[in-house]
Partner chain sequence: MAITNILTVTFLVALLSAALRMSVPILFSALGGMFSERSGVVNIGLEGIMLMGALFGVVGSYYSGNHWVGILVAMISGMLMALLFAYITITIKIDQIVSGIAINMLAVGLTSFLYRALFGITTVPIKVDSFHPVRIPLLADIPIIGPIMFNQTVLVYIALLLVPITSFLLFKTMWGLKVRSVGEHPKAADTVGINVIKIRYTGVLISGALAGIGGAFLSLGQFNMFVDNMVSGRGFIAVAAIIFGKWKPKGILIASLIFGVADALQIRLQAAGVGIPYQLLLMLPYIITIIALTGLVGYNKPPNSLGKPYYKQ
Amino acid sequence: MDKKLKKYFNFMTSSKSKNNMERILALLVPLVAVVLALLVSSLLLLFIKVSPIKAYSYLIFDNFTSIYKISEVFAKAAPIIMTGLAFTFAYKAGLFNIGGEGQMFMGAVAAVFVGLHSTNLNPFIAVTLSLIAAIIAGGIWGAIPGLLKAFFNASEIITTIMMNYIAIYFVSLMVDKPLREASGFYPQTDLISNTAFLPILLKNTRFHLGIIIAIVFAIVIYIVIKKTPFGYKLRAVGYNSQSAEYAGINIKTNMMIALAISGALAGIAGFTEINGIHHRLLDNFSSGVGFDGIAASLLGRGNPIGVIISALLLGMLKTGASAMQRGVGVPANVVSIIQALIIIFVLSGNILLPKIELYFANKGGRI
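Mind pulling up that one chain's structure, the form predicted together with its partner chain?
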């Protein structure tokens, strides 16, 4: 065996470099998945006789043509980061929170309610109160499926989905009757007081403070999950609930807390959307962000930092999609197809990873 091969062999087998190998593959899988998803979707573009190269150049590169457009990517990513964290957090405890959408809607209702009544407040207090209200509302909306799961063993998957629909109609009710704008013309609320606006950090863009808040929350959640005893318990329940119970962890309480926190995180997405972007509540504002969060979480492989990166990617696809629609007339909803394909390819990649590693290891071993 010559030196070079020996080195290669060591690289493949030593635990430290194996870690590196894993890391490289961990980055490679999402990248390959994105490329594959774009390739498969290009068949659809060919079907409607649009050049995929032209379409994708709008989809991807149009985002970098101005500071405004780059800021839009961040503005779109902010709520996705939050709903992504929401899915991730529950997932760590072995739970599926598919209710991010509804929890975000409820968070938005609460944030708007505070925003409408904070005319005489100091901006710092108004924004903080809005945030807290969104956290509480989202938290309650997440806690209900948690309670139903803990006490009635009701599948949180279905209950959180049902809660989405209930929240959507609740928002529709709020803007139709009690919170309808003073003029009563449209089914929407009045603008919230500008004391509750999230400050814009880049002039003439929509790059607002909520984006920073979302990133801070991602870091906090990362630390909570990875470095605290609570995070450890959470993961223990998610990994093997039976042995966690044996080790003295109360599973029911843990499940409820996990879903409540998860809901609270999604609720914050409602806050960033209302106080940072729309400044009022309207029917179907930011619809679909709850599901984008699930995509971001899966793409980020359950790592909060990965969620930030994935949310930025999805934000890019979303802003790029409107450019693509204007430029070559491709319906913007192609993006949800791309998104679904990315999920499928990432997860297939994750599952095939050990096999790929094994293949490389065997190859190294045979030499």
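Being a predicted model, the structure only gives us computed values, none of them experimental. Rigid core here is just the name for the largest C-alpha set that superposes within 1.5 Å across the two forms. Residue numbers count along the first chain shown, from 1. First, how it differs from the form predicted on its own.
In the core-superposed comparison between these two forms, the C-alpha atom of Asn63 has shifted by less than 2 angstroms.
Alright, leaving the form predicted together with its partner chain aside, put up the form predicted on its own.
Coming up is the bare chain, nothing alongside it.
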């Protein structure tokens, strides 16, 4: 065995040093990446003659100046958590579900449909039915690429992207014709029945029950992936599908189930957005939340609990970006560039993390 490799193997099998090293590096690397991203973004801000210090004070600290702004971080994070979980679940089976956006849209259509017809229902029943409808719609939308993958070996990346387009234009059609509001003025549906509204947990904010639902689902998904035989099979397929098949695991079935559950999770994001925030279906209501979920999953390193933390970070960037626009007049496009740079730097840090660990292992495991 190569000397360096042997050293690394010994380091990796030493659980105590591994845990200590991982904990320190897992904390330090993202922080350093964020600082580097902000430094690079400073050049851009200086180029447009904006003080980086003022801009960043709005981006970071404005989120904590009131209860309402803190609640907004959570409100924006809720759907990102769900779409992040959607990507994570499929990823564990070795699949790339890029269709979170479309699955969320289909979940929203189903939630709105139930919400529009639940006037006389008890609120608990109305909300539950909306949630179930969103899960089923998102699940079906995710299962279609799963079937295509299992039986025709169609790339799930391409099919899920194409399904996004179908879902987005389907929503446009729905709000333009069949579900258009009664007045017919705007391309949107009527408000859903208030019995289907998600309860607001803090007065005069948008901190709704959907945030709690998202966190509960994250914990459930963590347990399913880490602690159940199904989760073990799923991860086995993701690690090495041929070995998993040799061990008697049905690859096709697991792929279909993984993408269906992944789609169902994204469908819940549509439910939280409709029943918790908008209360009606709007054209292009998501602002790319389905794609933010992919970033949250990658930032969270495929861990459902990490997805919660990453989604909160992205939620903070979204609300802080609005404050930065209002406070120092940073154009929206520049704000998007800064957000993208932060994500790219953190992801790069995650990719480099194993090499950094190896470097310190060669130094004797000491930082």
